[in-house]
Structure formats: C-alpha cells, structure tokens
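In structure tokens, one chain follows: the form predicted alone.
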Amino acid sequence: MKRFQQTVAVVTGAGSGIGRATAERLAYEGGKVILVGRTRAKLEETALGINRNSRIPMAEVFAADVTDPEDVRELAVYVTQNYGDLHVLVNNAGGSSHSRILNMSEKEWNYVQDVNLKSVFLVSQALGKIMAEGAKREQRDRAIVNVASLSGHQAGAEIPHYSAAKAAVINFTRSLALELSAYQIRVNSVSPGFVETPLTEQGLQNEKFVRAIQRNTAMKRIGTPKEIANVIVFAASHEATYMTGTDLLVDGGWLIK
C-alpha cells in the first residue's frame, strides 16, 4: 500500500534539487502534491514529469514567493478552496551566498534569514491553521518537515547568515513541535550535508573542494537529493508517528568525522 493515499501535501522549493527529490517520492507513493515556488517554469518541469508517470495528475502548481507574506496568504486561500485540508507540510525552500561578517550588507543578512528562516515561520503559520482546523475534522497523522542543514549544526565559512538561520530553524521546529502536538499535528527538521543541488552547483565544481568533502566525510561521497528526500518522507509518513521535535541529521558522517 502507498504510503501518501489520500493525503494532500505541500512542498517549498518543489522546482529543484532536495524539494524536486521530495515532491516526486510523496507523488509516487500516491500523494496529491502542491509545488510551491518563485519559478512558474521550474515547478511546471517538475510537475510534466510527475504527472507524466500517472494516470491522473499529482502535481500541480502554486507559484509564489513564501518570504512574501500576502503570497502565502494566497497559497493557504488555494489549499483552503481546492482541498479544504492539508496533510503534509515540507518546508524546503531556501538560499544562500557567500559572505564574511565584516564586510556583509544588511541586505544580504535580510535576504538570507528571509528565504531560510522567515519562510518556514510565515508558511508554517498560514497553513499550520488548516492543519489544525482539519485535525478537529479528522483523526490523522499530520506531520511538517522542515528542511534545515548541517550549516546549523556548525559554524560554517563565510556562511554565518546561513548558519544562524538553520540553526533557528532546528530550534523553530522543537516550539513548533510542542505547540501543535495539541493538534496531533507531528513536527521535524531535516539537516542534509552535502548535496548535489543548485545551492552547491557552484561550489562542488570546484574539485579540491570535492576532495576535502569526501576527505572529511565518513561515507567519503557527496549526497544525493533523493537520499534526503528518502528520510524528509520518512518523517511526515506514519511509520514516524512517534516522533516529533527532533532534527534528523542526513550528512553521510561529516559530524563523526
């Protein structure tokens, strides 16, 4: 049996990498999938190639910009009209750039802590209501995932704005977790290492960087999205259903090394 039947599901950051990953698995395992992004085309690849697979559409898309706070009101409208209830949250959608803190603009800081952080709040808020309100209706395991990084496990180098806003995130989803438990509403971040996805593209091109990650890396590779989409669908499945609060950190060793 599909694991995602019958369920309704939102994921951020649907048009690429770990969020791409993500939407395809909870379609495939019979899930109707809302993909969530600034980029129309993006989410419209994605979407071609889930429903592509399926006798009836999976997929469909919602384009918006999640740090935009009338977006999100727009998307928590559609969700509310089209499906009256939402079983599956995935916070994905995120972005970064390289910078030291001696010579970084506040604008930069802003943007960063916006589309990492901000988003995960404002999404989380809007659409946590309907989740709640359908908890009322209904007795089912409800889950948000909220996708973190190993960045907020540790400092990293010229990424301290990013640092700080996944490390909120961890922290974020352990509040978030207590306050909707009273909904049955189950609530756990992911935190990938390294990964191949457009926010690294640049940087894993460069091959002394790839060596120091292998080199420092227990399982000596870097990550694939579809190994965190694996453990993001992990945690909003029924098999976790006794697990909330907590971070699942998906680094292939990087920590232990």
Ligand SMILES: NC(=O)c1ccc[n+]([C@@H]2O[C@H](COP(=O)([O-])OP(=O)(O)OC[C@H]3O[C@@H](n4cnc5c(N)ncnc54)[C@H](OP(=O)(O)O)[C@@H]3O)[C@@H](O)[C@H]2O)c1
Contents of the next structure:
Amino acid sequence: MKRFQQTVAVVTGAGSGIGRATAERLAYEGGKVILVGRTRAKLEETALGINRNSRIPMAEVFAADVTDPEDVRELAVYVTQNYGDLHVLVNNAGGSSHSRILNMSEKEWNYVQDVNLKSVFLVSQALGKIMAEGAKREQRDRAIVNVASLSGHQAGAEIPHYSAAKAAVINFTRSLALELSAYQIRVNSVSPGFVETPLTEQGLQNEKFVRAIQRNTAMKRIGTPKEIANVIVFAASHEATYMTGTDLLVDGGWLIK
Ligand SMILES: NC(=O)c1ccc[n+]([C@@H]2O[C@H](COP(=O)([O-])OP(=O)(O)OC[C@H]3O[C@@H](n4cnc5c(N)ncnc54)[C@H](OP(=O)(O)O)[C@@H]3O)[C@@H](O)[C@H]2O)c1
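Take the protein just shown as the form predicted alone and give its structure as the form predicted in complex with this ligand.
Following is the full complex, with the preceding chain placed first.
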C-alpha cells in the first residue's frame, strides 16, 4: 500500500522549489494534495505535472496568501467543506530579502517575520483545528511539518531577520508538538541547507558564492528540492509515528564543518 493513500494533505508554497517537490512526492505516494500559494499559475503548473501522471486528479489548487488571516480562514473553510478532515500539513511557504540590521527597515523585518513565522502560526491554528476535530472522530497518524532552515541554527549576517524567524519556527514547532500531542498530531520541522530553488537562484549565479558553499559543505555540493522533500515526507509519514517536536537538519553536513 502507498504511504499516503486515504490521506488529505495541504502544502503551502507548492508552486515551486521544495513545496512543489513535496507535493509531487505526497501525490505520487497516494495522497490527495491541496496546493497553496499566492500565484495561481505556478500552482496550476504543479497540479498539471502531478495530475497528468495519475488516473484521477491528485492535486488541486487553492490560491491564498498565508500571511493574510482572511485567506487562511477561507482555506480552512475550503478544506472542511470539500474533505471534512486533514491528515498532513506542510508549512513550507517562506522567503527573505538580504539586509543588515543597521540598515533594515521595519517593513522589511515585518515582511520576513510574517511570511516565515506568522504564516506558520495562522495556518497551523486554522488547519490544526480541523486536524484536532478529525482526531476525535478517527484515530490515525496525523502530522504537521514546518520548513525551517539551516539559518535558524546559526547567525545570518545578510539575513538576520530570516535567521530569527526560522529559529522561532523551530521552537514554535516544539510548543505546537506539545499542545497537539493531545490529539495524536505530530509536529516536526525540517531545516534545509543550501538548495537550488527560485529562492536561491540569484545567489547561485555567483560562482564565488557557489564555490564557497561547496567548500564549506561536507557533501561538497548544493542540495536538490527532492532531497528535502524526501525528508519532509518521511516526517509526515507513518514511518515516523514516534517522532514529534524535533528538527531534522538536512544541510549536507554544513554545520558539522
Ligand atoms: N532553497 C533553500 O536553500 C532553502 C534553505 C533553507 C530553507 N528554505 C525554506 O524552504 C521553503 C521553500 O523555499 P524554496 O527554496 O522552495 O523557495 P521558493 O521556490 O521561492 O518557494 C517558496 C514558495 O512560497 C510561496 N510563498 C511565498 N510567500 C507566500 C505567501 N505569503 N503566501 C503563500 N505562499 C507564499 C511562493 O509562491 P508565491 O510567491 O506564488 O506565493 C513560493 O512558491 C521556505 O520556507 C524557505 O525559507 C529554503
């Protein structure tokens, strides 16, 4: 039996990069996946890729800004009305700018906190309620996976706002795990190192930067979205039923170096 058969999953930031790879993997393994992001066209591209490989549509699109409480409320209504339950939530949407603390505007700080941290709170609260209600009706493994970052484990000279937000995601994950354990909902985070996605595209055009990453990474290379998706999907699966409140660092051995 496929690992995610009879599973309803929501993946935020599913229109590209790690979110797209995660949605593809969940669907490939039998899950019904609701793809969330702001840009409908990108989500439709993900859905097309998934649905053309399956007999019945396994992916559908819900365009929403996960920093907007009203959009998140509408997403919760959509999930309740169409599925009545939710088994897997992947809080993957995120982003950053490059800025140093002494020159950073409050607007820039707030944007990065909102997209990386507040979004995890809003979506986990709204969809966590659906998962908790479902747990009262049906006992089964349910999981939330928050995508944090290697940056949440170390200082970030050029991305201090992002490092702060991702460190908070790692600790928020622990508190959420404690609270939702009452419903047998597991909550973990995955912290990717350097991965080739639209988020890092510009930086990775700089050969000096790429060489520095390779030099400082034990595995001597940059990661792929699939390598992160594999770990997210493991944390969401019934193979990880005794794992909650932890962070899985997937950085090719950057921090040990
Ligand atoms: N790539 C890396 O090296 C790396 C390393 C560590 C951690 N991460 C984390 O991994 C996650 C995925 O990033 P990625 O590298 O795959 O980059 P990406 O391709 O840029 O993916 C981020 C996705 O989030 C969506 N998004 C952004 N703001 C949103 C909002 N307000 N509401 C809904 N969706 C939103 C974007 O789509 P729209 O703009 O269309 O909404 C986009 O599809 C992020 O949390 C990132 O911080 C990445």
